[in-house]
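Shown next as structure tokens: one chain only, the form predicted on its own.
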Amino acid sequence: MLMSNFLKNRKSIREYKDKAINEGVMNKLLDIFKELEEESNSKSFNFILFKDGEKVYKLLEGKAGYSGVMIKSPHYIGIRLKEVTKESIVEASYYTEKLMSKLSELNLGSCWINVKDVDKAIKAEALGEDNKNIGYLVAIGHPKAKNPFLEDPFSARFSIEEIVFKNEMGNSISLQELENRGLDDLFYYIRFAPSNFNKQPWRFILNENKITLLLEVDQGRTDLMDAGIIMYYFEEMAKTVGLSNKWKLIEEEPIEYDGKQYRPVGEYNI
């Protein structure tokens, strides 16, 4: 799979037809459950499989979602993080994306879904006394055929100047000068990276030997878990022009600009 191909054209599914998993994908999912969890050297996450799709669904309708309406499909997968810190909402949302690539491979549409602020006397009912504390859910299943007649709704993305400076948040960086360092396909790429209700709330400051990766700060918060979805798609992307790093978290004051704040959360060594 070419991640710039598969980021392009990634979407989250939020209609799923009504139709359980065969038994051989589902273990095929399970190993891959398997698989990212040893990848994590932390181990301070798990996936959870709830198969009786339809319970979770009554539970939750009304009281979860994307933008408050909860998607139905027939299974769900939680992701259990065993302690609440930085390092584990960053990892945890980096595998959960690194896993919705790999649905992808086993024909399954996937979508992020919600559950922070549902009350955990409904969550313990829906998902398990055990995965009451659990903040995100995705959605999985097949696909339900698109109208063709119907143009998918277009998500507009910010352009590469929008979002990449020189050395500080607002000097402009020019195209030439990131395709002259190879990395103008990289930031290129990047743009279609999913976030939470398609915010884009990734800014990055390119310096002679490192990127840092700032998120907007929303109400006093940054989203963390749009931290750990971005480090995955950067990283893989950046296997492609030669780079294998990986991110550093940090923890540094917020930046100034445009009206907004940032908050440098990541360090990437080029």
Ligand SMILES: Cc1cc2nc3c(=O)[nH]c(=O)nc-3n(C[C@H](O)[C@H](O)[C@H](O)COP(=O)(O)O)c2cc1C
Given for the second form:
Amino acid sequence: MLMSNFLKNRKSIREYKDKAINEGVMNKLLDIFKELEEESNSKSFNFILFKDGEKVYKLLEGKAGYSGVMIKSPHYIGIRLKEVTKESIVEASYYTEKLMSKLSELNLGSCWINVKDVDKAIKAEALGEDNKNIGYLVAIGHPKAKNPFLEDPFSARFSIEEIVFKNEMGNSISLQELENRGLDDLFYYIRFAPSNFNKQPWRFILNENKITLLLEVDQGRTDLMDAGIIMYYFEEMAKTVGLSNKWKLIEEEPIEYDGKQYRPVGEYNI
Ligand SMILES: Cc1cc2nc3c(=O)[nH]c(=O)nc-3n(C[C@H](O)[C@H](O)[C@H](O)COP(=O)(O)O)c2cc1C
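Rather than the form predicted on its own that you just supplied, could I have the structure of the form predicted together with the ligand?
Now the full complex is given, and it begins with the chain already shown.
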């Protein structure tokens, strides 16, 4: 499927059929784990499959997810970092999102679940002692059929004008200029990327030869998981307009704009 169509239609799936993924598909999934772990430069993470979703759900119910709302699915995937660094968080979230886009090719639904604040002893019981430091899980399974009489839940997105700027934060860029530079579709579609609490913290500053990615600082923090995810979709969409560069991480002081702080986290040469 075209990446643009995929992005427009992708949604977090929070309701699953009470049906295990069959062995054939499960084996394909394990092959994808291996392929993506090998593709990553740093080899700084592992995907772990939790087949017994019921056990994980029972132990994390009321504790994981937004306000303790754990998502019930037949299986879960854990993202285990070998070492917690800026690079490993970005790399792991980049490849997890790539994994999630491949899951949809297997007709499986998925949703990120934040388990960062769950007590480590509970995580050790639910996921195993070696996995007690895992910060994010992914729910996977066959999506429940949609009710044709109900509208699909829809998560709003910022407009391009709210997230893309020219030369400095707050300096708007015209759609005509984005179109002239072949970047209008790219920015239109990457807005559909998922983000923690749908905060869409990404901002982009376009210069002559590079694009800088910044993350909005929220209560003194930025979540680099959101950076890796948007970098993945950006690179995939960039390929469709003939750009094949990779994001490079940068370390710079936050920029103050409109009473908020934005931390530059990456650069992409164009
Ligand atoms: C890092 C990360 C963590 C997330 N954690 C949760 C979660 O704990 N519970 C949940 O229901 N959704 C979670 N989500 C899903 C987001 O809320 C969702 O992507 C966003 O609201 C946009 O909706 P959409 O994915 O359907 O387009 C998470 C997403 C990301 C990227």
